[in-house]
Structures are given as C-alpha cells and as structure tokens.
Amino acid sequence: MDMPIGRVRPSIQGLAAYRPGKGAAQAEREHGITNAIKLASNENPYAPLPAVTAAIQAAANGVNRYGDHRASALRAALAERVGVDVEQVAVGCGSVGLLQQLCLTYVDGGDEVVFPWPSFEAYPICTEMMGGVPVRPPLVDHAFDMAAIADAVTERTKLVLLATPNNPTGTAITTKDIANLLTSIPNNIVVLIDEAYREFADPSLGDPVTDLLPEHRNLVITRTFSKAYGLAGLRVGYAISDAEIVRELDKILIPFAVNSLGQAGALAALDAFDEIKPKLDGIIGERDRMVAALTDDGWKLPPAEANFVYIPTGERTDDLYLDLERAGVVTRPFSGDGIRVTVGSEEENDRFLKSFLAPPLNET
C-alpha cells in the first residue's frame, strides 16, 4: 500500500472545504442552457464607479512592487470614517480573512467557539481548522436565540461569533440585545460581530462601534468592501476593536494580504460613498419588492436585512433550487431548510420572480 503524501493534521483531514456559490457558466454547462444569471453569492450587481476603477487601474502600474503590508492609508481613512483611533483598526483579506486571524490568535485544540446555526459556513471551518469545537445553538424562527447563546458559553469558550445580518437567513439583532449578551458572559471571551451586510440593514438596529465598543474591550466588529462597495474580487475587509486585540491580530496578518489594488480600490470607494449610496438604496428597494411579491404569493419570510432574501422552502428546497437552475436562475440552496436569493438588478430579480412564482415550480 502506498504511503500517504505527508502527514495531514487530524483536524484538517476531516474538514469540509468551503463551498462557494455556483457560477452561471457552470450551470450553463451542466444543464445545456444559455443566458443563466447568478444570484448565489450575495454580490453587488453593479460594477464599481469609474473613479474606483480608475484608481485600481492606476495602482496596477506598480504591481511589480509589494503594497503597504499594513495598508496604513486605508487604516487611517477607516479610523476617521468610523470615529476610532487608527490603532483600533485591522485589515485583512476580506472579513473572512480576519475571522481566520481571530481563530489563529485565540483558539487552541479543544477550545469551544459558539455561534448560532445555521450561519456563515466559514465559522465551523475556521474553528475546526484549529482543532476547536463548534458549539451551535440553533436558530428560532430563523433568528438568533440570545438566551441559548449565553447558555452555550462555558469555561472552555474562547470566541462567540455573531453575524448580523445573519447569512443565510438575513435576520439581524440590535446592539441592545448584544449588550445584554456581553454583560452575561465573561469579558475574557472575545465576541465577534460580523457586519458584512451592515450597509443594507436598518440603522435603527444600532452601531456596535459607538454603542458597545467603548464599554466592551472584548468586542471585535468586522466589515467588508465586498458587498455594499462592490469590490468582492479584490478581497478587502477590516476589523474595529480594542488596540490590544488589533496588535495580536496583526502578528499573524499574512504578508501583503491586502494587495495594492485592493487598497487603492477601497480608498477610492470610501471617497465615493455618496455616489455609491443611491445604488445601495436601489438594492434595498429591490429587496423589499421581492419580499412583497413572495409574501403576496403566500410565502412566510424572515425579516430581510441584507442584500438577499431567504425563502424557507423546507423539504422542497433541493427540487425548487434545481428547477430554478434549469431555468437559468442560480441561487443558493440549504438542503432541507431554504433557498437564499441574492438581490440582483431589476431585470435579474424579475426573472427570478417569474421563474419562482410561475407553475409548476411553485405548485404546493
């Protein structure tokens, strides 16, 4: 018998790889169709503004040199934008890169990481990568059960991970609810508030940077340029936390993880936010239109606070997803539970609604 190549760590051997949303081209090949659309990965349907594209193109002239490892100018701009000291800002390869840094920093084998479930699929991967133990209090009516999360915390807990709005359900929690949790668990447990979809959520939910961080040094808030800013392909995320936590995260920042093109694009996007905001308002309007159409058809949906809609399709999930895909509309299924549909352009959303609501797809 041939010997295995290398000796893989046990925690990696049994690890499930991250599963990205299927692309339109792949669906076309699999089903022999054309003109498929991708509503599977919660991407912004609009290309970057010309000023942002120009900044990226200008930065491309210098890609023979390494970018600024710390992304110092971007950190400074973000600190000014959110109103914290620059020492409180970290950067990473998307917000998921910062999640990985957080697990590398705090989780040893056997340590517990608490997160509601279902939620972002990278949470168990990053936990188990370190030999950590995922603890998954179940959602109730597609929303977080905050009492169950608090009860799940033990002396072995190192991290609590909360995505708000939650992926895939789109539900969100208020800073008041988070404050109640923070006061009920030890302050030596780091709590992550993952706000990848913050710009699409109701502002009345609160801002953890201003509402919570001044009183809770164990809090980490992550955000990204992938969704609202439309820079998913550049992979730029950032964290806001206590300076002590940022210093630890920076120790394991992969050299030049945020490349020079990403830094240039993110800085330009920050400067252009007033021009980006109307596009975000349009996405929110389209989301609400989709929710209304589905609700009018009899579907009971959880509150949608992100740039996607979650449809609890239960046991019909796999069949409905496959029928949509054969119709050229690629969504994201969560087998036995529901389908997550990204809010696309008006034309794309019309196509989804027409396909999903028309018989026989929607026969009950």
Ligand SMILES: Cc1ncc(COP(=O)(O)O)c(C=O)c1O
Given for the second form:
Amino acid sequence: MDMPIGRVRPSIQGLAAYRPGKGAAQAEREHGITNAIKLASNENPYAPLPAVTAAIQAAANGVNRYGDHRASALRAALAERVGVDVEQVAVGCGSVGLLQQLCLTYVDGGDEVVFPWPSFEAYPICTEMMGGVPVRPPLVDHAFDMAAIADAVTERTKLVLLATPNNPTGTAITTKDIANLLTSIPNNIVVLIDEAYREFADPSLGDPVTDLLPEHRNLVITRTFSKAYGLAGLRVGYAISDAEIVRELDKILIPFAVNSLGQAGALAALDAFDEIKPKLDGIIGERDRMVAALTDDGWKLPPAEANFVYIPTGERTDDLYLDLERAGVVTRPFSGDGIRVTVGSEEENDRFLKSFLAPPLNET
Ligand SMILES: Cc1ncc(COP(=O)(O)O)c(C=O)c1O
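Okay, that's the form predicted on its own, but what's the structure of the form predicted in complex with this ligand?
Then the entire complex follows, led off by the chain already shown.
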C-alpha cells in the first residue's frame, strides 16, 4: 500500500471545507445562461465610496512593505467609535478570522462549543478543526431557543457562539435575552456575540458593548467591515472584549493578517460612515420591501434583521432554488428547510421577486 502523504490530523481529515456562495459566472456556465446575479453571500450590492477606493489606491503604492501588524490606527479609531479602551479592541482577517483565533485560544480536543443550529457554517468547522465537539441546540420557529441554549452549557463547554442577527435565518435576540442567558454562564466560559449584521438590525435590540460588556468580562463581540461597510473583499473584522481576552487573541493573530489595503479601506470607511448610512438605510428599505412582497404572496417569514431574507420553503427548497438559478438568480439553499436570499440592488431584488413569485412552469 502506498504510504499516505503526510499524516493529516484526524480532526481535519473528517472536515468538510467551507462552501462559499455560488458565483454568478459559475451559474451561467452550469445553465448556459447570461446575466446571472449573485444574491448568495450576503454581500453589499454597492461599490465602495470614492473616498474609500482612493484610500485603498493610495495604500497600494506601499504594498512592497508589510503593513502595521497590529493595525494600531484602526484599533484606535474603532475604540473611539465604540467607546472602549484601545486594549479592548482586536482585529482579524474578517470576523471569521477572529472566530478562528477564539477557537485556537479556547478549544482543546473534546471541549464542547455550544451554538444554536442552523447558524453560521464556519462555527462547526472552527470547532471541529480543534477536535472540539459542537453542541447544537435547535432553533424553534427559526429563532434561538434561549432555554435550550442555557441547558446545553455544561462544565465541558468552553465557548458559546451566538450570531445575532443569525445567519441564515435573519432572526435576532435582544441584549436582555443575552443578559438572562449570562446569569447561568460562569466567567470561565467565553461567549461570542457575532454581530456581522448588526448595522442592519433594529437598534432597540440593544448594544452588547454598552449593555453587557461592562458587567461580563467573558463576552467577545465581533463585528465586520464586510457587510454594512461593503468591504468583504478586504477581509477586516474586529472584536470588542476584555483586555485580557484581547491579549490572548493577539498572540495568534497571523502576522499582518489585516493587510495594509484593508486597514486603509476600513479607516476611510469608518470616516465616511455618514455617507454610507443612507445606503444602509436603502438596503434595509429594500429588505422590508422584499419581506412585504413575499408575505403578500402567502409566505410566513421569520423576522428579517440582516441584509438577507430567509424563506422557509421546506421540502420544496431544492426545486425552487434550482428554478431561481435557471432564471439567473443565485441564492443560498438550505436543503429541506429554506432559501436565503441576500438583499441586492433594487433592480436585482425586482428580478428575484419576479422569478420567485412567478408561478412554476408546471402549474401554469
Ligand atoms: C454570522 C456571520 N458571522 C461572520 C461572518 C464572516 O464575515 P467576515 O469574515 O467577512 O467578517 C459571516 C459571513 O457571512 C456571518 O454570516
């Protein structure tokens, strides 16, 4: 028998690779169509503002040098914006990079990581990468079952991962819900509040940085420039937490993971938030328009608090997804459960609605 090439760790051998949303070009090739649109990865439909592009272009002249490993200027700007000490801010290669740093820092083989399910697909990957054991209290009516989450936490738990708004369902929890949960979680368990979609959510849900962090040193709140700020390709995320946790996370930040273009773009985007805000409001308005049209059509949707809409298509998911894709609208299917569609531009959303709400060919 041939000798295996290297000896892969068993936890990696059994892992399925992260699956990104399908691109428009791939759908065009697969179905022999043109003009496909991608509403599959919860991206922002708008190109960066000219000021942001200019900052990135200016930084491009310096890419013969490494950037600032710690992204000090960006950390300082974020600390000021959020209202915490700079020692409480970590940066990472997207917020998913910080999730990986968290798992590397806290999860050993056999340790349990609790996260409601379905949720962000990187959670089981990062857990299992470490040989950790995912514990997945199921959602009820597409929303978190807070009592089930509390029950799932035991002395074997190292991390609790809560995406709010949740991907793929778009449902969110309040800081009051989180505060109740935290009463039964000791400080030696770290709780991640993953707010990748925070800026699209109802502000009355609360802000964990101000509502919870002062009382709960075991909280890590991650946010990102990928969604509301429209810089997904630059890979810049950040975490707000206790300085002690930030120090641990920083030990395993891949050198220069937040590259110089990312730092420049993120700083410029932070500066330009007043200009970005109306676009954000436009996306929220479009989301609400999509929800209204789908609801009028008879769909019962979970509350949509992010930049996507989750349609509980149940057993029809695969067929409806394929119909959409053949019509050039690429969404994200969750087989047997639902379709997640990202809010795009007005024109893209019209196209989605027209394709989705049209009666299937075999019923006309
Ligand atoms: C819930 C959630 N968290 C984190 C991320 C990762 O975002 P990024 O690594 O681009 O910051 C995503 C991306 O889709 C997400 O859905």
